[in-house]
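Take a look at this one chain, the form predicted on its own, written out in structure tokens.
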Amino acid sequence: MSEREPRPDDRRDRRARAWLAALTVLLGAVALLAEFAPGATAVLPYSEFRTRVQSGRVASVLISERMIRGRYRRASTAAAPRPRAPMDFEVVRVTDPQLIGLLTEKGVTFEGTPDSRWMSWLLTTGLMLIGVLLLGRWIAQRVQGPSGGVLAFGKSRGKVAGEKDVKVRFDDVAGVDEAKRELMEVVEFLRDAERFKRVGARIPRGVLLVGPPGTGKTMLAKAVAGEAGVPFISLSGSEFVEMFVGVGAARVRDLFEGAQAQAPCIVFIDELDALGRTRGGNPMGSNEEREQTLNQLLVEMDGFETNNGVIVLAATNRPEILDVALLRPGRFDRQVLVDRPDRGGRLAILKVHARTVSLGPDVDLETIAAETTGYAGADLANLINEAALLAARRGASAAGSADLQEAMERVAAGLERRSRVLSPDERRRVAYHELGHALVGEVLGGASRVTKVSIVPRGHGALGYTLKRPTEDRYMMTESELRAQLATLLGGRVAEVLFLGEVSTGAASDLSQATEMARAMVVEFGMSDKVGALSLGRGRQVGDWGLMTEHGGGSEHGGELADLVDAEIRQTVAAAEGVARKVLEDRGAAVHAIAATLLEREHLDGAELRALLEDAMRGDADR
């Protein structure tokens, strides 16, 4: 376990130690050089002291047991008196019976001292020691700091959060009523476990929440231990994996046992599918300090100790990777999906973030909601933040609804690139590609339709853009949607070459997305008659250096079928292509006089598009 954050408190107190061992080193120190630096001091041997004070050039002696110290006769004046000046010289002391009489005879004066050199010594090392002792307990507390650093390898690195601590609730986190509704009796176990016990029921131990990134799979833990009120242990699985072996199974006995004495409790790991990946899979060895640190979690989680009033939440967006042990009956036995959010979720999610956001009154979150198909909790909040800070950009008080649509496409397609200028011929294509795009996708419709075509610059690579939106939620596709979405993609493309007479760099993306759509239709969906009813998709794959990948896309077929399986991708992205042309074919004027209003005002809305359509067909019929 981790121990607690270091208050400010905590923190001025530990600089005021520093502070005061540094200076008391400073002053040993300085006491030290004083005491023995070599100065204006003459050290004599003994005979030249005897001869000096026969000679009458001595004033004064000390006396101490070891040495003799002098000063010398000077005269002074009334104009510049003689200040009080260190001794003169230093002689080591030797057995002389005669040298109190020969200074008595030449009027010495003299007197006796204790020999205080070592003491001073003693007293400046003690302060030194002192100091180094009080600087070295400072810096060993920093290179450890608050979880143990590196001189504690096997202390767990989990926060925690008491009771008090955290502020989520169930109301803070929206569009996942499902989710909540599950999680539910984790909330009344922790509340009052005898409720339970007495009908003989157990709760689960572990609970995993899947889904994709940006669902709010924290936010629920979180919410969960806000709810129950009881303190909140969160890592991540990576923070258990280190490079000595022993280590990570180390931190999670740890882990556990702290969080034993902190029941009932809740144990958040994040991220579990670094941590709990399937043991034995890996083509080039196994990882030895992994699968222990997994083992010791398979024990504390369902072993011989029973850790009553812990329970552990878990959160990953790739289940299918985790070790199965894992997922038995006794640890991770209930999983709960935190999906994307439908329409209404996405209302809901909108509104929680709306609270701390001033919006203007032209804000429809309805409709927001309705376009922002697909969107996960992590987007929307970007999206409502994206608004507020192009409003505080332009000076406004609040976010209107310009400021979500721009967000919107922020999001979708990055940000605007005004800086890349395009030449004349550039515009053109990108003009053309993307009304390919947008004209067979609005003309073969399906389940979206087109909201915006831009020829500004967005992003890292984008030299133009398309959105399209979907009418509603939609949680499966037909084939005849499929080959439509195709079609759109290859759109682009066929128009440059239509109209401009070849194509050019700019449809690369189109074409790895069309690739990749046409192979998932032959070999996942069984959407080809020649190659018919079948899954060939879900084997393993050859990837890099020649390694078979783990839960790879591609499959184990070969020969004959592999053939025929190329053959029909091939021929499914040649039927796409055939439609896209036909559609295009059939409007090349008004192809060219939309164009023509793109290229002047850079972006056309969906109504917009339409309209020029519908005008330039009707005028065809006319003529």
Given for the second form:
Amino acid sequence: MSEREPRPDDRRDRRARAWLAALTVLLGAVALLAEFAPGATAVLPYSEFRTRVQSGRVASVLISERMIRGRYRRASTAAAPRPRAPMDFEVVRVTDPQLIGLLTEKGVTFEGTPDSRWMSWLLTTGLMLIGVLLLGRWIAQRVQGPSGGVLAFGKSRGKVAGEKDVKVRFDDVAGVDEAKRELMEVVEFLRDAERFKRVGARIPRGVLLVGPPGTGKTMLAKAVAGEAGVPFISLSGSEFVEMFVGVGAARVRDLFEGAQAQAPCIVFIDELDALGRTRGGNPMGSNEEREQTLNQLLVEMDGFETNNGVIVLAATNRPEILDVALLRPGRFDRQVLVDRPDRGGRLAILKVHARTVSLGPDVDLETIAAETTGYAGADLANLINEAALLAARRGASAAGSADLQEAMERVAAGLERRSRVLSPDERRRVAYHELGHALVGEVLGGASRVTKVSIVPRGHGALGYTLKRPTEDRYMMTESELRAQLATLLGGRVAEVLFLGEVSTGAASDLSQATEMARAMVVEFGMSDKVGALSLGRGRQVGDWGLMTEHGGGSEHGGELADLVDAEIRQTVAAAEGVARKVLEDRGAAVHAIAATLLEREHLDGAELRALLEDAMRGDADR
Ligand code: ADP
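Mind sharing the form predicted in complex with adenosine-5'-diphosphate (ADP)? What's above is the form predicted on its own.
After this comes the whole thing, all chains and molecules, with the earlier chain placed first.
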């Protein structure tokens, strides 16, 4: 997600260092050359040196431990050598006890000196070495990228510089109207923070976008920045998690520092689950680095002042594995669902992407929308692009219906590997199954109402879903409510039997839930007349709605009582199934009519469902 760009001042720094390194190497090389360059100083054999002293040609010598260097007498005294002029010759010193006597005799000035040649050699080599080291370091940095590697501890890899001029707008993201509505509030705050501050309203700091890959979460986050005209800083959760303990935490710190400097702005963390996984969940020892990083993120989110204008958006498709601490108030306390689009949504997305390609007159986006159940936004974008590529390869100027059909086959092949795309028969089954739940729930109703029925596959496992929300806060449930719940759970299976002739494996999780519930009613809540008001469960916890969340292993009761309990559980389930059957049988025509609508529209909200049911029932009564 994030492109890695160095910060400008970083870049200047590095260039300066590279120049310095090159200069040092050059200087060292020059010094070394000058020192060893032939011709500058003649090297004499010792015997020759002695001869020249004896013949009176030598004026002065410098004697060091290993070398003797000297100057010749000049023709005229006026041209006496300047003390700093280079020596005329040099000799490797040999053991010669008579030398001093000879020099004195011939009137040669002589003086001792430390071994300067050795020193200068050391100096030049040292310089070279430093130069090479600097250069090597610079090269290493180039290779690893500006921020990578051990040399750049703690530098945030995100573009802390942020993307200033984001072009994406809400109009570019289609089919996710609910999510857009929720995010609009964030945009308004970023545009006009003062208005909110005046009222003293607490602004969300973190919003979690939840949904499968390719549904437009990144685009939405960008669009928020684009609409509000603020910088967009993004990076991926996996980039924080490093091999070295402490690096991730330092990156988080850097990131927020950078964001603070650019506020108001949006920070977007993709794949939050990579770093936000529940702490201490690893049985093979703790993952200290990730935990430190997560802790730092929590600290930073708590740290910012409520209204400083940095809003963190994060995306995940697995909210259930996130550490609960991340979801507390003041952190990611808002969740926005970004689901796979329904038929209408798909049409809208296709239209957005069709804007940039030329489509032939025979292309009907409506039909394509109808045929692409289960496709996410990215798949649809891919579809349009593939069709355009096919057309271009053909040499055509616009993509036609045939191109789209072929593209669909290609995209579907990839999709089938990743997620499920249902066959028409399967869709029909899912529609009846979900309607079974929804109608039984709606008719027996009571404490909760159906808010949504959908046959758009969702996340892992579920092929369709029915959402029910309690109409008020509940702390306990009555027996009749539990029985209604049980019948609702079984409604899906009953509908399959009634309208499609047989059951499928799709009802497995319903059945296990129903059995659990029935067992709890019999052994825990004393809702069976035959067993009576006994609590026979052990070591279980009472969950959200008064049901067990955990099994305590074997039961305390055995023999006859166990048989009775089993029989009662069976009877409880059978009774609920009977209730569900009655509800659905009485409304057979309505079920077929509503199923047809659901198959076409793919999702119905609660009000639509109720309206359709009323219509269908009225039609029945009139006939
Ligand atoms: P996510 O972050 O959810 O994985 P992205 O936002 O990265 O998905 O989407 C990938 C691409 O798919 C986008 O660049 C865009 O072209 C396309 N896309 C996805 N969802 C939508 C949408 N709702 N409307 C328009 N285009 C979409």
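Heads up, when I say rigid core I mean the largest set of C-alphas that superpose within 1.5 Å between the two forms. Keep in mind it's a predicted model, so treat the numbers as computed, not measured. Positions refer to the first chain, counted from 1.
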Relative to the superposed rigid core, does residue 323 relocate between these two forms - that is, does its Cα move 2 Å or more?
no
Just checking, between these two forms and with the core aligned, does residue 526 shift 2 Å or more at the CA?
yes
Post core alignment: residue 105 C-alpha displaced by 2 Å or more between these two forms:
yes
